[in-house]
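Only one chain is given next, in structure tokens, and it is the form predicted alone.
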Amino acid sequence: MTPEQVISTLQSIRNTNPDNLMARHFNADYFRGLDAGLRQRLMKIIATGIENSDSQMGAYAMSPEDYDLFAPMLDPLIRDFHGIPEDVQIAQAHDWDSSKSSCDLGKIDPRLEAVSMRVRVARNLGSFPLPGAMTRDQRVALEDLAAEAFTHLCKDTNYGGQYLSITPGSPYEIDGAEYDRRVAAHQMFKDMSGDRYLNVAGISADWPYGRGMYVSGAQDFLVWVGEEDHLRIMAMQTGGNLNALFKRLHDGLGRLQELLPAFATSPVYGNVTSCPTNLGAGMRASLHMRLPGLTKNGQDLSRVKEDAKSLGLAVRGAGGEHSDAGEGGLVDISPSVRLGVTEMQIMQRLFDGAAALWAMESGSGPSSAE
């Protein structure tokens, strides 16, 4: 498309899909002022929001430097999503000291000792393009680097475990049945090749090359390789002690930082991620709770979503984004903001929000937890 055709298309998307943040904040004058090379680079970043007009963000970075190079275009999107006013300076601080606060849901109600919890961070290596701009050879080379790091974890009694690859011909390759089993167990990520948003962005290209997962012996520490970001590093546990969960993640992240090249960071946005929604702490912390009263036994998420929003939380169905609640009103709750807040602030918000929702649930009738 010519520049004017792009501008016209985005004006139309802005009218029909006002929640598409890229279209909402698209600056036609800025776009016209770019030289042909920079326009082409920016088109790659915003292509998914053009081809998929129902996108929420509508943009994926292709390189860590994109956030600085195209700041006039991307900064308004980032601020809108993360709720940061234009006149407020973005400053990403980090704090992993969980000793300042006790966040154990089991002390609120013994039934909350059974909740399923997961916290993960996205990290990208500064020596590679972001996934949307990677070649197959680069994807495999990054996986090889990660697999070498995992050999050290496998020998460490605090981790152990194994690396499982879905790259054809990899020495760590697993078969389709094992892959399906790991997906069903909510450990391995799903086949990305059918995701229209990731397809347009180039993130799912070359599937399944360069993709795999490390899992610890206790199956409580996992690392996805080659998904939306180079690495998705996560800790999982059943039990309401968020302090223990965050410590497990922090310790594992520290080990990987010793074993891998430097992660990509921005002086403004903190940890660099493919999607602007994950910038900053690069973290998503969540837990599964059964809230039958607030969801009409899983039939209606509208009330719990509204209640959660007022607590700074987002609610998904038990199967993830765009899914319904599970049996008995099982939902996934997580803090919405990731940029400009520390890791411990995210932990505290999840704890406080979960406690508040549980109090609301307890007042609405019989309830349970998972």
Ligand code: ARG
The other form holds:
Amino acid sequence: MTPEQVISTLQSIRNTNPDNLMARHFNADYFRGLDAGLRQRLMKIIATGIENSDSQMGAYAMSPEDYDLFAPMLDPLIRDFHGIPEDVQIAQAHDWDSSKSSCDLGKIDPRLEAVSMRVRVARNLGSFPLPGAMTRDQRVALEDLAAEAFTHLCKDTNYGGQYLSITPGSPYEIDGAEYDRRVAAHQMFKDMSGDRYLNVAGISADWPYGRGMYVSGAQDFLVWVGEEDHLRIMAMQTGGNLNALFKRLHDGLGRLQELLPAFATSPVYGNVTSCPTNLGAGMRASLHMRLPGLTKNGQDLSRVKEDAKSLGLAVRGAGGEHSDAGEGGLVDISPSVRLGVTEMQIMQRLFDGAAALWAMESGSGPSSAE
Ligand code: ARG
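Having seen the form predicted alone, can you show the form predicted in complex with this ligand?
What follows is the entire complex, opening with the chain shown before.
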């Protein structure tokens, strides 16, 4: 495509898909003004949103520097997604001190002790390109570094567990049946080669090389290697005590920080991630809750999505991203803003929002938690 063809394609996507943030903020004059090399680099970043016009975001960074280099294009869509007005300076502070607030859903209603919760952070090593631009050798080299770090966790009685790789020939390689079992158990990530957004960005390339996961002995601390970000570090638990969940994640993250080369950060955007939706705290905290009353038994998520939006939460069906039906009213709720909020603010928002939805649900007929 010539630059003018790109520009006119984006104009038509803007009309047909007004929610595609990349298309919404695409700046034709800026694009025309770039030299051919930079234009080509920017094309690789926005190709996913051109070929997938139904994208919500429509862009993935290829290297940590992209956020600075292409700020005139990327900053407006980052602000739009994270709700930060143009005249407000973006500032990413961190706060992991969970001693200041008690966020225990079980204290609101004992039935909420049965909710399953998960909090993850995305991290990328500064010494490699982001996943969309990695070679197969780089993917495997990064996995080797991570696997070496995990040997220390495995020897530590607080962690234990094992590293499981799907890289052909890896000393940690598991077979297909074991991989399927881990996916079904919601521990391992799905085959990325089926994801059209990631495919166009090159993020799923070389599948399954350089991909794997660490899981602790208690199966409550996990690290994905080689998914949409170099590392996705997560803690999970059944039970409503968010303080315990966040502390487990912070402790594990601290250990990995000691064991690995430095993570990529930006002075403006905090933790650097492939997808602009994950910048900042790089954190997604979610819980699965049964809200049959608010969702008509999972048939209709539109009302609960509206209610949740006013609480700063996004709702998905419990089947993960792009799933909509919430079987029996089981939904996934999570604070949507990740940039400009601290880790503890995210925890508080999830707690307050879950409590508010639960109160609405309890006023709307019989219900049960999960
Ligand atoms: N690239 C997809 C889109 O723009 C997903 C964006 C958010 N999800 C994610 N996993 N990064 O709609």
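Nothing here was measured: the structure is a model prediction, and the numbers come from that model. Think of the rigid core as the biggest set of C-alphas that the two forms share within 1.5 Å after superposition. Residue numbers count along the first chain shown, from 1.
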For residue 312, is the CA shift between these two forms at least 2 Å following rigid-core superposition? no
